[in-house]
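We begin with a single chain expressed as structure tokens, specifically the form predicted on its own.
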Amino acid sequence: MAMSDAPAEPPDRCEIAVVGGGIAGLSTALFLARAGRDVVLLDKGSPWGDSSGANAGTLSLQVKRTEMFEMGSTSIGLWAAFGTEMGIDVGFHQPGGLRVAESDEQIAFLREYGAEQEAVGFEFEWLEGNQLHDLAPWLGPEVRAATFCAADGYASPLIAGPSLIAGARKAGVRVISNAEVTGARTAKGGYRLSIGRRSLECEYLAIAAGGHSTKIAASLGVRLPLWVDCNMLTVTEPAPRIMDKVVTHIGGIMSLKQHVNGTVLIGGGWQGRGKFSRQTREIDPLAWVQNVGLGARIAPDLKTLRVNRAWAGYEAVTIDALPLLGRLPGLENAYVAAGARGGFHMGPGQGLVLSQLILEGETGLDISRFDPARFPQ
């Protein structure tokens, strides 16, 4: 999903440079601009053309580790606020979500994970047997138990991208495409970014460029340990209402949701083929059949639908699946937001954190577990 962009050239100077036009970068830039700051957002291609634009859009607290609950809950609130408070339609819906289990082993894991969630104040409802199938009669007979979270929902990447770009511009962000930052160095009063044959000087630097963040940070002498997954996604033809909840799997291998236009999106992190270093990504046919087959087992009505499209998208993650979020070690006024598992969900919260750090020097969210300095330099 690519968006055309103007102006074509970056300025020579700005107060705050945000690198990366996905959900984390756009959120950071939007919140800063709404606070009256001078912000330039730079993207190596077209904003929303990489990970965020190729995402399933699931917003599920149930699938998050307990360390991510505060960030996850804050982010869902911000996804809602884009529309209700900022007039930015991101295709947000909150029908609630089911996290399903099929086998005895999966049910035991679901109970164990639920106990961990309850210990930190997470609220959900346990469902099984007739109670479960009365709530969701479209589930297959293999589904024996589930937890239900009313906070779970989704946003539409197809709608959110153009809307957030337009909203950022309206707030005053200078959004610039085809402006690849190939390096950065400290300069008097801030940083100097290399952008092709041009350079841009800024007082503050926020890096939110997914897998590309490593190269930019490395030019500043900071190691960000990231690798990049190549997740597959499938969308069906429009159909009458099949399901009315977001569905995830306790095995961490599936997500299902039906959009208001009737299409069903099947995801869940099944890996395609590709190399991020070469910018290649494609479907793995065997894994794709398994992904779609699991979806059809969980929601059998999917068997009647034709596939409109399948594709693969990147997701940069850390070895501990927690984000790199906060100040770059050893540097002043330089920050990063990258590497979160489920980064689409977490993007608005990460943008809020970076904007607060830049505006106020601190944030109200506990980000101590996400310190980029936790990995050896």
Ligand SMILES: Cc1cc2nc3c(=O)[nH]c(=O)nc-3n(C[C@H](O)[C@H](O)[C@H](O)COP(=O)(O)OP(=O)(O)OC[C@H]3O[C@@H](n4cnc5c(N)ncnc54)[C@H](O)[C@@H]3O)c2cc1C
The other form holds:
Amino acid sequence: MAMSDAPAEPPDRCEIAVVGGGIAGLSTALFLARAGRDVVLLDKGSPWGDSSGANAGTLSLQVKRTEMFEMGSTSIGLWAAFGTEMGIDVGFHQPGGLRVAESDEQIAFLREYGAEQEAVGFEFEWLEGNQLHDLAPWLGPEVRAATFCAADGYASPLIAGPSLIAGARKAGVRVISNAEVTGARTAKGGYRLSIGRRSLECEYLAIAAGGHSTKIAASLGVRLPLWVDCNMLTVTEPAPRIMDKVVTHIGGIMSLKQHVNGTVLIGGGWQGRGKFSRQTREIDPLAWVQNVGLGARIAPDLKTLRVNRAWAGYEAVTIDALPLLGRLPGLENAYVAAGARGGFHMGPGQGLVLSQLILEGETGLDISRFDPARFPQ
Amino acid sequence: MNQADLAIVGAGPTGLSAALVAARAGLKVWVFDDNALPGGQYFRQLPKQFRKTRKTVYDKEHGRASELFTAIHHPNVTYLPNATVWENPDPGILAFAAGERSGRIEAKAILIACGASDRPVPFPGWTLPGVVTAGGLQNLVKGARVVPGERAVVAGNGPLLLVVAANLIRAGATVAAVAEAAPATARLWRNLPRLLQAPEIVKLAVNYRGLMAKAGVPYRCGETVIEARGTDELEEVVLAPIDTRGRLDRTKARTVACDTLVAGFGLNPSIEMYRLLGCDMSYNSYRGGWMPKRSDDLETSIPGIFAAGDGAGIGGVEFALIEGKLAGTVIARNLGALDERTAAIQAAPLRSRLERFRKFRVGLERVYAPPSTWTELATDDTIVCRCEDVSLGEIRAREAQGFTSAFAIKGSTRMSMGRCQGRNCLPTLAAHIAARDGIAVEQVAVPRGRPPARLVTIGDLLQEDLPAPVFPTDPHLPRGEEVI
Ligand SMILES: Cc1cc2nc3c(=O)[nH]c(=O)nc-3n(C[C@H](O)[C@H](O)[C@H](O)COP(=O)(O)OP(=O)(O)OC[C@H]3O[C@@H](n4cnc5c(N)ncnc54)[C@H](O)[C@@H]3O)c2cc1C
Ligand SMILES: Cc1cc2nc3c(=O)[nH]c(=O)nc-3n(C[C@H](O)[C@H](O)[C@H](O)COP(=O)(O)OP(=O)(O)OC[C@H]3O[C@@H](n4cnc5c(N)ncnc54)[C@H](O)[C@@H]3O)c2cc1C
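Condition change, the form predicted on its own to the form predicted in complex with this ligand:
Every chain and every other molecule in the complex is listed next, the one we just looked at coming first.
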């Protein structure tokens, strides 16, 4: 969902330019401005108008790869802190999450995978049979086992978007809509960004433009390989409470949650029909019914609900499913955050990293695996 | 998959008349409608559980209705009641939710005959119990034989107000006032020649006015409702004069006590199917806003997809019946069930009748041209999105924060995300933005419709036999295309 489009022209210069008003860019800009720095955030359309405004809001730690444990936990902490420490309501809730398994094979995989995760610090509880169905009586009979992760939760993209934009502005970020960065090059002591016919000079550059980051980096001679999925998402009409946890599926792509207002969100990354290169994104009506059907198998009460609307959006990811996070290879004071699987969840953590790199030149988090230089240039 | 020559969405006057013509010509026709009984709005029937003890004026259309309803029993017609068409998954295919019969159908031609819905105009108090829309009142009268109160005010814009007033009078209610916003009477004479192209409808209107006169019902043109008041339910309405340029004179407002307000500001075509199909659209404020572009054969910009009746631009029941027949004829010809000559002979009287009604419609539109876009009626407290309870004040607060486009207002207030899928509030939002920015309503970019076309029950969707889902081997890895 696109947000905020107060007409404003980009300035000629600033200290730090952040390109992209999704969760990664807004977090970066917000943390920098709170530290007293001069930040301009540029978005080609309206901030929150791409992936971050179209996503499911799931913050599930236990579905993440082991390499993402630290980033995932840090991010959940920040999602909580937006409301409690920064006065920015992002619709954060932490009811805990169930990662369910149906078949013997899936149960075995859940155990195996869970053991690997536990080894690096993930914490969850193993549940099966009656124990599981007592905790979550709304699960269907085909769900036989699950891990319960108390850290799992969700944020509401609809609430978070306007709040973060308003919060960033309040902290001093100049948020500029309809300012597409069409190219960047090095200039004395920093970078010069082309924004249509205008240009902006900055000392520091942070690229957080989702799948479009590739093109911006290319103008600086840097290769950032990204792929873009076209995920579908479905929302039902409001209903009395039928589930009280976030649900994911070990077999792959599923996410379920019921919002405070009673609507249920069914997603998980089922592919719609769309091409990022052509900027098309539509529902695939066959996969869509399968997606909704899997949801209804996990939580059969869903069968009585009516679907209100469904849509598809983009999720940019790398080929090794780890983010491109850190300094652009070969350049000083230019950074990127893009391509994390579950990039909504990871957005605040990535913003923290970029802000620390810009403020202090280093970050306390281990980002060695995410180095954008890991792919051949 | 189910196969048909022609799939028709909507079993109102349009859909049924098209089905009858096409089926008689030999086409295999499927008709889908999300109501339990055929008839659409105009021929809405009493539920089967009701028993009629005597015939009333509402049965005057019995003849035309029963002729039309034979369509659903025609051997070439498969009629699915309680069936919602929700998506056009692939060219020539419709997906429908209909309980155990849910599925998909492949058709050589598709007719969208989805009708219209009431155009909501928010004004202070419009959400009070006791305030109903004109279409809503007609539904109560036709579908349940009830009127909601004893003392009613009818206000708004357009000829349906006369029908409503007449029905209230016949049902024994007191009609305290009828307020037509357009200076209709003044414009009547100038447009009489056009109106007389359809003398049968003019006669109806004269009858309604006669009925009103006999019952002593005051009918004022150039007056609009500006507020509905009451503590828990409607107690009185405030009416104020409005001049030909749409300027309200609140100083000359009067209040009228009543327990029912029928507010009718016209109808909007149901356009969700065209949006899903991707038909080219055009805008005509007199005919209800957005509608599909069509050829003389009622074909949309997509070959094989036809649009007729109120869903293709408001024209009323007579239009709907002719357009339905014409669509059925043209489609039968295109699919080879009627030869060119027979089709031309069959279509000729329809086309000339249509021509006559088009002239009539222009006259009617000039008489009733709304003097205002109605955006100034709402105040900060007025709810503008009923599903999500969003007030105009909330929108203004968001605008002050920089959330000014329809997309940003939607995203920051939840406006249009509720059960009506934006049908009721997006036109309001577009009008608000147009007035704010001084641009035409059709220039306002609004969020596009998303599937499903109408709400569908998940259990219904799962009745279909679908291949078991295949999970990705590693859900973390990309599934889409590389950025180049
Ligand atoms: C349907 C769906 C469901 C999802 N569910 C989840 C989920 O449950 N949990 C989760 O963690 N993740 C989920 N994701 C993924 C998640 O949405 C993304 O990973 C995340 O939002 C990426 O955030 P971002 O800030 O990197 O990019 P974006 O939100 O895409 O922001 C990038 C911004 O950059 C702007 N921009 C692009 N190019 C330029 C340019 N040249 N100049 C200026 N600005 C530019 C864009 O306009 C955009 O606003 C889902 C994705 C989809 C589509
Ligand atoms: C509430 C209301 C009441 C009205 N009452 C009167 C009246 O009393 N007198 C009068 O002259 N005019 C009335 N009208 C005007 C009416 O639009 C026309 O007179 C006439 O009924 C139009 O015929 P139609 O076949 O084009 O559309 P309709 O009669 O509206 O028929 C369309 C049908 O399609 C169905 N439909 C729509 N979308 C789908 C879908 N996706 N899947 C399945 N089914 C679908 C609808 O439920 C409806 O049954 C009313 C309009 C409304 C909105």
